[in-house]
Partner chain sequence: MREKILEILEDLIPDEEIEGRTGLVEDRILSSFTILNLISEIYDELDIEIPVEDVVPENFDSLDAIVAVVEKYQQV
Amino acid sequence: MMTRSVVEYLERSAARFPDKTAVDDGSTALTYRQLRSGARRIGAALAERVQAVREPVAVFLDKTAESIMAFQGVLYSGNFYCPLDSEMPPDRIRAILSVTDPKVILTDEAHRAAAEQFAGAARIETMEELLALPEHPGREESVDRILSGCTETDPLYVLFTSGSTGVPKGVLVSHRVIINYAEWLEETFSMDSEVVIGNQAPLYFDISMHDTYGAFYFGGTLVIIPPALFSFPARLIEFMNEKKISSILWVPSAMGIFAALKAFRSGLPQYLQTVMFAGEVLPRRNLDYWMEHLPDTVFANLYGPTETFVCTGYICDGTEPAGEPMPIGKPIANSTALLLTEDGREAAPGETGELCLRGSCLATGYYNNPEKTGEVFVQNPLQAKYPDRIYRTGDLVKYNEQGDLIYLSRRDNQIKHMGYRIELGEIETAGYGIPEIRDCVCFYDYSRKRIVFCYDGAEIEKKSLRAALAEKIPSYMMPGRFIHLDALPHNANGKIDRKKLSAEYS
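Could you produce the structure of the sequence above as one chain, in the form predicted in complex with the partner chain?
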């Protein structure tokens, strides 16, 4: 039977391996039986409160096993989740909530007070309260009835990306995208119920969907690695061995830390069979370091903006020419790539074009934002005879001689910093909200891997400037350097000369 909802993965694995650990965050571990039963209770209780299906439920928790239960609970209620994190700045949470306008914010007692600050009209429910509700007959049946009404095109989650105008965009992704991906994962990699996936990404970052649903699809274990361990690779390796982590999908900056500190001198993650990376370009010397030390491990480069989840993949075979970027490979199952040139043609072999995707990998669109949706989810310009939806990534790519895609650059001012996709415009918009600042502009210093913020107007003490920006932007967007100038330079078009500043101050 066809899969209609990713909840079926949890149901199936709970039936096969009830006493196996489903999720372990380093301090709390839940078996499949515990996770399923808790999530069903949450789901039934939420369903009674939301009284609707296919509605957003915001989840405001720390990065823990409890969050995973909360997300699954939302799905059992027939709704979809919007992960918030207690580390996000309040203004960002408010902006996300104003776009999603959820009826319910699901949190726990520890975060209730914080959640109340942004709740607005939303009702606050806590995990403790929902789990403590007395059993009543018909509750199990009500969850089953809800699940039987789901279809694969129902929304699964809404995740927020940086928006250039300062308003974050909520990417709405359906069950189908993840179902299609999980099936591709099984066809492409030799994973089975023994898999132990070590999560690095925040739960509001879509890479974590691979970790969660990859583990549940196979009936393996999801291990949420405590974030602090990423500063201390020797301790991290010990943790990975203790938990027998066999598969990871990390951002390259997390992998780069191992290479920079020559971490494998202290020991090897001996259970690792698959290492995948995605989210930004992985420098070859860092990958070479990993490949040298783990010769029997499979390495794969995955690619995909939030709007397509993972949509291409490449298994590294060690024959890739040094000094060239690692290919991003070929589209995953049920997805195709189209390379469009600036004049709207399909790029010739070897020619650069904007990567556009079509097929099952496509997100539904931006939540509550038809205008932005219409800008990038567009009709295939090469197909005039019937509706054929494509997503324009804004990434410039080309094919190499082997027919694999090579990522070249961004078309606009979007950068990747520590795996996060950031529109520099969003930081600039936050800067323009500070009264002392006349003009401001950001650029990315690729050599020192930091965002540089240049401004004119009155000079502001660095501490107050950071504090003012922190009200608007998350910490990963915080510039690493601030430069005050008497006047920002302008180019011939009258625009602030970002290039000149970047050349001068990088």
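The structure above corresponds to the form predicted in complex with the partner chain; please give the structure of the form predicted alone next.
Just this one chain is shown here; partners and other molecules are left out.
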């Protein structure tokens, strides 16, 4: 039977395993029956209030099981969701809302007052109010009617990445992307209804979609790991064993904590069967540490910008040459990779080219931003006879002798840091909003894996500067080093000399 919406995963699993735990955040656990019932009730109520389909609904909540119910409720209403974590800086939330312009912000009573500060014309709805509405057959019928009109090309969610102009870009992803990925996941890994997926990523980070919809697709359990546990690996391992977590997809920085602290001396995660990592390069020494202590576990390196979700994968076998980059593998099902040189031709075997993707992994584009969409979602230059859309990642790659893709570097000023794709220009825009700063520039110190922020003007105490930036940018974008100069150097074109600064301070 063809799948038109990821909501069908929840529907099928609720029918098969009604009393099984669907999502557990360490404090609250919801069965599939409870999750489906609550989500459908929210969906019916939202449908009455939004009175439209395929519209964005902002969800402003903590990272809990309640958030997962809220997201599913938005989908049951025929609309798509935009996650707004309660820890996000208010200015970033306002920037996101200015792009999406949602009719409704879904929150709870604990966050209503905060939501009112940036809601603007959007109507605020709370989980408590919507769940308290009485059930009646008419609402159930309205939800079924909405679902019958869904297609796999409808929007599923919009996630915001960093924007080069200081305005975040909203990547709009359809149901088709996740449907295709879930089926590839089943073909590639030995997962079934016994799977327990341990979530590490924030719910506004695309990796979390693997956790949520992977669990629902198989009829497994999603466990939201309390973030504080990542500061105490021994306690985290105990938690993973208590919840019988069998599969994880984490950013390498989270995995690196275990290797740095030799955490497996105190115990092992006994139920882990698959360990996947994505978002940045995993240092080989850290991977070796995991593979040495968990020899029967499958390890996989997944790759994909937000605009393609996961589009390539590589299963590690431990024989990869030390000192060389870990392959990002081959494209997933229904996806194709093109390597294009600067002059627009296809790269020869072993030659470096920009990685471009085509197929079912592609996002719809950037929400409410046709100009930016048109810059990177383009016609395949190798095909002029019919429309064939590709996404230009800006990542430089090559094939190794085994036919696997190797990631080399970025083409532009966009970086990957702690698993996040970051435009350094957004940090600079935030810096220019600080009155004492005259000029500023950011670059990435690859050897130390940190963002460096150079500025001139009045010197600011580091603690105060961090606090000022924290009002504008999320914590993962915070520079790791601040450098005050009497004057930033400029090149012959009058522009700040980034290369000189990078060479001097990296």
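So that the term is clear: the rigid core is the largest set of C-alpha atoms that superpose within 1.5 Å between two forms. Numbering follows the first chain given and starts at 1. Quantities reported herein were computed from a predicted structural model and do not represent experimental measurements.
Shown is the Cα shift of Lys463 between the two forms after rigid core superposition, which amounts to 3.2 Å.
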